[in-house]
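The chain below stands alone and is given as structure tokens, in the form predicted on its own.
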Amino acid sequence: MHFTRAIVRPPAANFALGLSGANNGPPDIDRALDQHGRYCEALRDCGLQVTHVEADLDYPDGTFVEDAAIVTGRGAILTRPGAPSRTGEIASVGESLSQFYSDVQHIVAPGTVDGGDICQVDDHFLIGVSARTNQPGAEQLAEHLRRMNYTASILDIRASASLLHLKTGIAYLGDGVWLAAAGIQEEFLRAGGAGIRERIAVSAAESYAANCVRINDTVLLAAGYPQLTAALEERGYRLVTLQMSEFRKMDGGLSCLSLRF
């Protein structure tokens, strides 16, 4: 798929009031600020078009826009996100989504999705059934998608304890390639229905860099994770590194912090 749209909410002052299990001590803010400019510019570098939907306090984790919205090149439907608190991010990402969609589905109670669970591999898409999304999401989604003209499987990742969400160990990066991150083996993905023709292991303690972004020709990689940047650059992937330090004591990762379509 070929990207020319990105949707980005940058972090509210009180980030740290967000939702994590990382320990990592809590955000600063202004760091957290510059990363997230400095992703923005990678986004608009890749040729894409950035829209801002703006920060709000009564949102601390909203920057992590991925989850309120999936979005493809057949149409759009908004989320119903797996923790309470979070409900309220998506009107205004609703809003920014309707002006590019016409017509925007959206997932009701009782299911729960997070797009952070949900994994495009060209016409076909994973959904993982975690702690935040439950079966009936997964199942509404699901039929959103087939009337889109997509395939979708349903994959219950919720005994992999490292996963929070499906996106968390896993990355496609097109042409049957994957990122997989220590102990996702290839029955996992073969079970979601998804074709293999690498696997790229990504190993235990460079697992948070397993969640990358590849936009059009450019691969969006976690910095600091020097076995898997050495083993993306001999395949031939264009790499950006990113500093996303505050985003990660956040359990945010690169894909967490935008809609790309």
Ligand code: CIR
Contents of the next structure:
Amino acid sequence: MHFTRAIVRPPAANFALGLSGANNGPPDIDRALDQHGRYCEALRDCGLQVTHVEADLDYPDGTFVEDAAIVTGRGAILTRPGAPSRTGEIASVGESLSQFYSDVQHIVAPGTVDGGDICQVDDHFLIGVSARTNQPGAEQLAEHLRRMNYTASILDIRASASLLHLKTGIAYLGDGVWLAAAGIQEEFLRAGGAGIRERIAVSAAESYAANCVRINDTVLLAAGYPQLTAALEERGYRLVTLQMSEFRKMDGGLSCLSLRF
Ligand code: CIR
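Return one more block: the form predicted in complex with this ligand, after the form predicted on its own shown previously.
So here's everything in the complex, that chain up top.
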């Protein structure tokens, strides 16, 4: 899929009040804003037009905009985030999406879905059932996707305690190439239906960097993970590395900071 646009939302002044299980101290908002600005520049350098949703003090986790919607080449679905403090994030994201999609679907109660649990593999979607995405939400989403002529598989990732979301541990780079953190079951990748031409192992020490994104001919990767950087360079990917320290403190990865379509 060729991407032309992204939606982002800068961190709010009270970003440090968001949810976090990481024990790395509170994020520095000025540094987070700087890192976010560079992230947006990288998206533009990939050829994307970047639309900003305004930061909102009611939603300190709102910068993790990927969790609020599933955007595809054939339609968009607003989620119903699994953390109660995040449910309201979809209103402003929905407004922004309505500029680009004529018909936006919704996940409804009792379903919950976080976009971080959804991994697109060509015309197939992996949907992780996690602490945030529940079975009814996963089923609703699969049904919306089927109506858009995509296929979907639902995976239960709840036994993998290290995964906040499915994409915390895996990324699909296209052409049957996967990045997978240590301990990710092969069956998760097989369920993608694209085959596994190559599985690039991400060591336990570098597992944070498994959450990366391919945008057109570029892979955006967290900076500071030399083994994975070298593995991707060896394979000829055009790489852009980005400082993510402040988002990591709030359990957020690189993919979470944008909706790409
Ligand atoms: C949360 O716990 O909801 C946020 N602090 C982090 C969300 C990260 N989102 C993602 O991995 N897709």
